[in-house]
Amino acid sequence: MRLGPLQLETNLLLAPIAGYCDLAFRSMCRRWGGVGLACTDLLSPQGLLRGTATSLDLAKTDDSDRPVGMQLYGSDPAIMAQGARWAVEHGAAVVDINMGCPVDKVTKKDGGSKLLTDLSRAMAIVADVRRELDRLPLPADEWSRRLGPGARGPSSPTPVPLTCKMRLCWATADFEAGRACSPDLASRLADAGVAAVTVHGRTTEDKFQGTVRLDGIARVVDAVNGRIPVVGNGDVREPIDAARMLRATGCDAVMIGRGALSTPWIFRDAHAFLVTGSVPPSPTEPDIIEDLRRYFESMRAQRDDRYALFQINRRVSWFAKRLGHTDPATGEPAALSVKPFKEAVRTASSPAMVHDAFDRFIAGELRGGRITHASAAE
């Protein structure tokens, strides 16, 4: 995927998905494969301006978190581009505006997906931004550090691009009644440099509810008409569901989020399937594990125990799912109840009992019974 002046690996974008898309799941999934840009969650620009520890946190990049985006959310204009600044000062590759997110605290800041009922203020942030982009052009040798070895950068002087993510409209009924705003925004945004734009195929009053409306995402990719690439974002948790954003919208590249948050090798696989067809055997139980301890471990390294605990805590659900399909008695497959090692999980007070955790996982310990349909919730 070409977005403006980078070429990336891969047209496979993992999302800036708010509360998780921390550094450590970043690398977890880049460790897989097939990223071709991974993003950070929602930055504030004024806790990154004045330095909170939760906005630093959030922003954290290393040498190996190569391209990194880094996305905005916020209503003013002025202080927007202060963020920006501050985001290419830091290490990011991209920088993205935030038009998408639904959650109230964003919105009743007049932020996130408020900006699709007042458009006016979102081309605002729009020049402000790329004017302030502008005035920072990268030199060859440092878009060479920031893109890795998988993504080529240009030769020259070279600012970085901007995208924007957005939702297909804020009310329901106005998508329904074909008045979307989102494909006369992206085209508005082609004409002001944007790079590309996301589309995440719900409304706003959507939320994260009923299904991705793929018809909606390709109102936007007509409407731009191949001045810029359009992401497809919403509903991918399968490589198959990949390949069915792209040919049903004709959009050039699938942001990938919640499907990550269980199958942090649904990039390797997608990209596979798009290239050969086909998808690469799943990871077993222990390479599972090993990656759980980790990513439990970059936590640790990156922030503290008390902050990798929390984590892994709440996220061990998600990365449950992909757990208890094999009898450990036989290796064959098999659909077991994994709630006894979420429960160990949860409720361990010390690394050394998470790290006990995986390791009775693997020797066999820590399932329950075949999970029946009635028990299939769990």
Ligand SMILES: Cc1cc2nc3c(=O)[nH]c(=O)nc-3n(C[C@H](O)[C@H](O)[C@H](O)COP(=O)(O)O)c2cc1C
Second form
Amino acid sequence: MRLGPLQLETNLLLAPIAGYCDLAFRSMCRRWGGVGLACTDLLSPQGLLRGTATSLDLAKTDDSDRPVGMQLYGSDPAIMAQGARWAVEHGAAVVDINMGCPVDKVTKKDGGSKLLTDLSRAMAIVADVRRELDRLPLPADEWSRRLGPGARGPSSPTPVPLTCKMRLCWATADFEAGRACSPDLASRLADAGVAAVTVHGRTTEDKFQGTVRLDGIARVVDAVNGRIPVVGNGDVREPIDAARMLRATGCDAVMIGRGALSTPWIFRDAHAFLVTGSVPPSPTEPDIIEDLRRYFESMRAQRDDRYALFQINRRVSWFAKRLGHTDPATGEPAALSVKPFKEAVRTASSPAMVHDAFDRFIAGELRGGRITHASAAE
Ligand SMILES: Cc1cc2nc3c(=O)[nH]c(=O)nc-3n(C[C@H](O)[C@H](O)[C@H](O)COP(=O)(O)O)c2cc1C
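Please give the other form, namely the form predicted together with the named molecule, since only the form predicted on its own has been shown so far.
Below: every chain and molecule of the assembly, starting with the one above.
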């Protein structure tokens, strides 16, 4: 996957998911392998420029998090350009503009997917951000630092590439009438020096309902006509979904969001599937728990205990979707309820309680009975 001057290691990208894809989680997905690029959650340029603690926490990155994109949202071209400068000065290998967020708080201020209703504003933002990035070329040695061992970068001073992430259009009726703005917008973005576009195959009105509209992504691919890569996004939960997305739309790369919340190794699996046609064996339960432990400890180190507990309490249900598939006594495949484990982590009020639940799970405890049709339906 080429992204302007950058050659990414794979064509699989971790999506921004506000409140979830922090540094600790991005590093977790990267440890399993297969992640070509990961992106911060949406960042407020005003917050970054003022140095508010929340924005700085969200923008945190380190050497385990290479290459990283930083995503900005907003509607003021000059402020977005200043935000882009901040991102380049703080480690971004890619700057992304959010043109897809459907949340009121963002669209009421004309940012996110509201830009899909005002393409001249969207293009003005892109022009100002692109101009600012062009003023800040990075030397080759800085590129090798920002890209890490897997990706390859330019050998002479080169500016950071700009990408945009969008939905198909605002109104579903427009999409159904063949009037989605995304093909035209993507084509104009390619002319304006944007290095790639990501398309979540839903309209703003769809929010997260229904299934991804692969034909909508395909229309963007046709419009761009090979000038820049198109990244398809939406509903990739299994490696085969990534293959289907690539085949059905002709897109160049796939971005995965919610699928990674339960399966942080989905990039490893999807990459293997795309290259070899088969999926590696699932990680063992002790491996998964060890990785969760590392993730929890990273959050404690990077933020604090309160944040780490909040995240692990609310996210254990996602992670637990891949647990309970092995009988700890025999090592044979099984379908065991992990409700007691989920409950223990969900209600843990200290780091010691979280680690105790991890220890007990590895020791074969905190499992319910075998899942029957009746209990699975509960
Ligand atoms: C809770 C939540 C928060 C999200 N936050 C962002 C965000 O900050 N920036 C963004 O571009 N997209 C955001 N998205 C959209 C995802 O990046 C992605 O486009 C969408 O979830 C579809 O992909 P998926 O089916 O692989 O999750 C968010 C989605 C969810 C569910």
